[in-house]
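Okay, so here's just one chain, in C-alpha cells, the form predicted on its own.
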Amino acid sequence: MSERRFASLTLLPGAAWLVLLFLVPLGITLAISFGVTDELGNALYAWHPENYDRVFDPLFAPVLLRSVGYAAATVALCLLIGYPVAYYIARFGGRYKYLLVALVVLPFLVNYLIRVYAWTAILSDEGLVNGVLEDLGLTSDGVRFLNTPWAVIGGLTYGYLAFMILPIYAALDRMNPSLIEAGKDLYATGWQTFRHVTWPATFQGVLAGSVLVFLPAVGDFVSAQLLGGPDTYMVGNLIQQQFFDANNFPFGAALTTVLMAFLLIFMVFYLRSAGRAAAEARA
C-alpha cells in the first residue's frame, strides 16, 4: 500500500465524524431556518426566508454589535495579557519553560461552567472582592460587579486567555534568539528591537491567537448568562432563549447560521494571512 493511500484511508474516521456531527448537523440547521413553526411550537420545514430579516430588525442588531465589541475587547485583553507572559516563558522560563505552560493550562482544565460559577461568588456583591474592599476601608456599600459589561469581558478574558498564550508562545519558542541580540547589536533600543524584530516574527501566532479566542468569544453566552444581565446580553444568549424559551426554532437556526457565516468570513481571512506568511517563508 503507498504511503498516499495509507494516510488517505487514515483520515476516513475523522472525516466520517467531521461529516456526521458537524456537516449533517449544519444542514439541519440552515434546513429549518427557512422554516416556520406550527401552533405548538413545533418547527416545521418551510420556505420562509423572512427568518433572517429578524435577524438583522433594530431590535436584536444592538446584541449582535455587542457580541463582536465584548470578543474584540476580550482579544484585546487577553493580548495585553498573554503577549508579557508567553514572552515571559518563552525567553526567561528556562528548564521550567515546560512547567510554566503547564501551569497556564491547568486552570483550563475544570470546567468551564464552574469556573464561571467561581468568579460569580467572587465578584458577587457580598463576595471576596467587596469583602477585602470592606475589611481595607475603600468601601462601605460595596462595589457592583456582576450585571456590567466589565464583569463579563472579565469572564471571558479569563475563560479564553490560555488560547492566546500558547500560540505566541510557540512562536516565541520557535524564533531565533540571535534576531534579538543582531537587533541590540545594531544599537536599537527595546521597543525599536521588539517592533521590527520581535513582532513580525510573532505577527502569525498573535493572529492565530485572536482567531482562537474571537471565535468562541462571540458566541459564548455562558458569562453573559451568570457574570451580566438582560443589558449584557449576547448573541449566543440570544440563541438559547429562541430554542428553549420561545420554543422559536427557525429564527433560533437563522440566528446560528448567520453567526456561522460571520465567524467563517472571519476564518477565511486568517487563512489567507496564513497562507500568505508561509508562501512568504518559503520563499
Contents of the next structure:
Amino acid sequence: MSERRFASLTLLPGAAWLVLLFLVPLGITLAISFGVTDELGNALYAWHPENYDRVFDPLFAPVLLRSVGYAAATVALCLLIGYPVAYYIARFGGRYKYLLVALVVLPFLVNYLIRVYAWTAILSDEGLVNGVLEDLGLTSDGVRFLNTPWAVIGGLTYGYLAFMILPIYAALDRMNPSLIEAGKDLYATGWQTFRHVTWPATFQGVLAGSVLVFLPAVGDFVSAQLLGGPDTYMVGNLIQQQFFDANNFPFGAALTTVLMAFLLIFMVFYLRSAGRAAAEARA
Amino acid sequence: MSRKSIEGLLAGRMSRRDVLKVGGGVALGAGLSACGLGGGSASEADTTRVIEPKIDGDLVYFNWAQYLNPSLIKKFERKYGVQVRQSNFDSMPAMMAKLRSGNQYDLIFPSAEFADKLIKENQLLEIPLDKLPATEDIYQFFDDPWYDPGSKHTVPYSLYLTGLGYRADEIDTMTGSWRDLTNPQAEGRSYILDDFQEGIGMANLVNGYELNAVEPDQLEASKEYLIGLKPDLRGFSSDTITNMSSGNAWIQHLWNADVINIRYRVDDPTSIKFQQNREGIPVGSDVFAIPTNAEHPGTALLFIDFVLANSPKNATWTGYPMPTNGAEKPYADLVKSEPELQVTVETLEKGQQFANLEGTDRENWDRVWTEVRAA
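Alright, leaving the form predicted on its own aside, put up the form predicted in complex with its partner chain.
Full complex below, order starting with the chain above.
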C-alpha cells in the first residue's frame, strides 16, 4: 500500500464522523426548514419556503443586530485581554509556558453552562463581588451587574477567551524573537516594534482568534439567558425558543440555516485571507 | 448536566418547574430524527390493552428530577421486591422527544396539556381506576378533566397555581394584583416567568380576558401590555428559586411550590411571601400516565396506587399540593403562614387552566411571545 493510499485510509473515521454527525444533521435541519407543523405541533417534511420569509421580518432585525454587536464587542474584549496574556506566556513563560497554557484551557474542562451559571451567583445583588465591594465600603446597595448587556458580553468574553489566546499564542510562539530584538537594535520604541514587527507577524493568529470567538458568540444563547435582562435577547435565544417553547421546528430550522449562511460569509473571508497570507509567506 | 441550580444540587431539593431550558437540546435532537413520522402512527386499539395491578417486572420511571419523595421509591422497591429504574427529563418537549424516538417507559408524568396531546395521539394506555383503591381519595373535580374525558388515561398527580412571590422585608405595598409587578418599591427587581403560556396568560388576565384568550385583537392588546412592561422588569426567568434566594428578585412571577423551596434556602423564610392575584389564578395539574408501549404496566399501576396512598408525605416533601383528600391537611399545615400557596378544590374551581392550544391559535400565541421577547 502506498503511503498516499494509507494516508487516505486514515481519513475514513474522521470523514465518517463528519458525515454522520455533521452533514446528516445539517441535511435534516435544511429539510425541516422547509417543513410545516401539524395540528398537534409535530414537524412534518413539506415544501413551505414561507418559513424563510418570516426570518426576514423586520421584527427580528434588532435581534440580529444585537447579536452581531455583542459578538463584535466580545471579540474586541477578548483581543484586549487575550493578546497580552498570550504575549506574556509566549515571551516570558519560560519553563512554565506549558503550565500557563494548560491553565488557560483548564476552565474548559467544566461545562460552559455550569460556569456561566456560577457567574450568576458571583454577580448577584447579594453575591460575592457585591459582598467584597460592600466590605470595602464602595457600595451599600449592591451594584446591579446581572441582567444587563454588560453581563451578557462579559459572559461571552469569559466563555470564549481561550479561543482568542491560543491562536495568538501559537503565532507568537512561532515568531522568531530575534525579530523583536532587531527592532530594538534599530532604535525602534517598544510601540513601534510592536506595530511594525510583532503585530504583522501575529496578525493571522489574531484573525483566527477573532473568527473562533465571533462565530460561537453570535449564536450563543446561554449567556443571554442566564445573565441577560429583558432587552438582551439574541438570535440564539430566538432559535432556542422556536424549538422548546414555540414547538416550531421548521421556523427554528430556517433561522438556523440563515444564521449559518451568514456566518459562512465570515468563514470564507477568513479562509481567503489566511490563504493569501500563506501564499505570501511562501513567496 | 441539565439541572438549573448549582445551589439546588447542593441543597438536594428542586422544584419541578424550576427548569433550565438550556439543558434538553440533546433529547430534542433525538426527536428530530423521528420528526416527520408525527405521532399519528398509533391507533386507538393500542390504548385499550387490559392491564392488571400486579408486578410484571422492574418499573421504568420517567419524571422531572426531585419531583417525588425518594423515600417512597425505596419503600416501594422493598415492599414489592422490584427496582425502580429512574430517568429524568427537564422539559415537556424533551419528554415528548424521548417518547417519539421510541424509548419505552412504564410511567411518565406529563402536564395536563401534554397529556391531552398524548391522548389525542393514542399514546396512553387506559388506566383501570376501579382496580386502584387509593384513587378513591382523588378530588371529584378530576372525574372528567378537560384533558382526559372520563379520566380514562390519566391519574392526577400534583396541583399548582401561579402567582407572585415577594420579599416582605423590602415591600409592604402589595395589592393582590398582577399589576404589582411594577410596584416601585421593587426598584426594578421584578422578574416574569420565561414561559409563553404563563406570560401571555398573565397579560390576558390583567387585561380582563380569559386566561386562554385567542381573539387576535385581545392577543394584540396583551402583547402590547407585555412589551410595555419590559422597562419595569429585570428579566424573563424561570429560575425563580435562585432569583429570589440570591436577592436579585424582590417580586417574582412563580409557581406556588417554588416558594416552599425558596424558603428552605434563605436565612429568614418568613420574608418570602406569596399572593394569588384577583384578575385570575392560573391553576394546573400534572398526571400519571402509562405509554402504550410500556413493558411493565402492571408494576406501574401498583406504583401509582402506592404513591397516591402516601400523598401526604409526597406533598410535604415536593412542596406541591396533591389532589387527594388525605394530603390536604398536612399540606395546609406546611403552608400555615402562607395559606395562598394551597390549591384546594375551591381554588381549582375559581382558577383557570391552560388549554392545549392547537393550529393557528397556538401559532398566534407563539408569535406573540416571540414578538414580546424580540421587541
